[in-house]
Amino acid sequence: MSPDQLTFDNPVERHAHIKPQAQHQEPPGLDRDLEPKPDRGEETYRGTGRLQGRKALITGGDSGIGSAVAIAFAREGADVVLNYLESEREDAERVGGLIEHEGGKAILIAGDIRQREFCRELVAKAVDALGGLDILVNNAGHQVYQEDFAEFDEEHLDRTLKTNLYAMFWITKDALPHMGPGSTIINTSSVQAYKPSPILIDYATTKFGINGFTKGLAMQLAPQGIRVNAVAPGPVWTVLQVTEGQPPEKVESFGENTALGRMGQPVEMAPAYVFLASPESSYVVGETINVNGGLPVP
């Protein structure tokens, strides 16, 4: 077959039909509610088994990039234990049904990761229902918008820290003692880490502490075969947008300024985990993969 009689899939046009639109739910939201769906991989993700006997826990497992990462996991071959806010329920069901329904094993417990001791009772769960524990996605995040600083109260700065940097901590302290060599960390950072937005102070923050604790932990662990790494997300069409993660106003142009000229889609960002999750990396210690359409970062 000759070069022009080739097909291959145009990175611009895929996923491109679906179109953000301006719409508003309450946090944390719901993937159900979301106009237009995201695609999460239910159709579109095939595993090639290179997770085979896995066992993975992931935060933020019902929405976005965690169910997507979630589903993607589970046709890699792996079990996986989801958690989620009891509010958001109804998406980690679907996510799990679909996920069992293709002979995959998932487990969901529902919990607050902002509360010290929830932590230690979700990664004990975990560690009795997969017998064992070898993969952690510190995915979960809390991303509000807030246009002028001056107003910027303690309460949103606590939220978004406990979230997003006190609960990686608390739960990677927990998981590693049942973490042998071949494990791997997986940490959700983000292009904000890199080109923070002026409204999102406290986020980019977190974002930037992210890449260091991954950094520095990975140095810690790789002597003793343990991998961390994370991935950086550029705009994502999730949830997390149209729960006050961006103002209203901007939804509808979200991801326009990348290359690509259009936002991501979750199932996008899975293969970047499955990667480092797998043997396939075992090179790959302290790094943070951008996916992001093109934004440059250094």
Second form
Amino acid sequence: MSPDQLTFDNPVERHAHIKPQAQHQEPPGLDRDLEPKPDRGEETYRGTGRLQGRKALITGGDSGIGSAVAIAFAREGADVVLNYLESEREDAERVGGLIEHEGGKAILIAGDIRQREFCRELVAKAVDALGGLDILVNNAGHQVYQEDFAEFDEEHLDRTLKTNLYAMFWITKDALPHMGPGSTIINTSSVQAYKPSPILIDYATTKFGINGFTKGLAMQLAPQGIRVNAVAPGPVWTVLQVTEGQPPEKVESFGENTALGRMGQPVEMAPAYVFLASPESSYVVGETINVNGGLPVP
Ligand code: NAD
Ligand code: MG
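Switch from the form predicted alone, shown above, to the form predicted together with nicotinamide-adenine-dinucleotide and output its structure.
Let us now look at the entire complex, which starts with that chain.
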């Protein structure tokens, strides 16, 4: 057989090598205004019933990676609750509307996970709406670059740590009493957990923390039949990148440093979450799956 006949789909060319123009939105921003549009799998993700009857809570499910995970989970047969910030309602409604249009169930719950009380409320409402909970995806995240460490202010540090770390602790703690054997928790880490960028020190700190949290909690919960794992995306085209996630002039060449030579699309992250959520991954515990286009990490 010739190499041509063996080629089904070339990962280098599977998604366009886009060169987005510099653009800016205030955090958390909207997928609605991102140019070019990210691919969240709307047209392409094919479900095969791998999460039939499952009940999932996904933070940051309105846009980017979280929205691709929501679409994929719904097409695999899960009911989903999406959490997001009130200003992102339009994005959330678009994703929820798509899922409902396809016959799935998507419940939208807006609110700020930096608030302890809201996290309790979110889990309680999600459990109520879904009739239980057996998948938790801690995916919401905050990333704003800071060139000079000396200029870090308390508010900046507080927002990053509360969103990325505290909320993960709180929501997980509140969710666990509702989760039984076979349940899964999936946290969103980052390549920054291995290769910290000098202008993302606070963010990288949280992503190192997420990997540690994942491994430690996984050891504690595995005997109860609850698996905890993480996905560590590389450079992915999402609104996070244009809401001061990095300097605007860097956006154009984002992802060119990967072995594939392009940035990833949110839809390319979803299969890792589906795998970790489904019973097929029953022997995968405390693992971080890197989905980064080829950026060697430990
Ligand atoms: P995104 O902006 O689309 O998603 C992040 C979401 O976090 C937002 O939609 C928002 O709803 C949520 N969020 C932020 N602050 C919140 C708060 N206080 N309360 C409630 N929700 C809040 O961007 P994304 O890139 O899809 O990010 C998803 C996850 O992926 C994040 O954890 C991010 O760190 C991680 N990640 C992204 C990349 C990338 O290149 N895009 C790479 C590695 C990791
Ligand atoms: Mg969003």
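We call the rigid core the largest set of C-alpha positions that still match within 1.5 Å between the two forms. Numbering follows the first chain given and starts at 1. Computed from a predicted model, the values in this text were never measured in an experiment.
Item checked: C-alpha of residue 21 off by 2 Å or more between the two forms on rigid core -> Yes, its C-alpha moves 2 Å or more.
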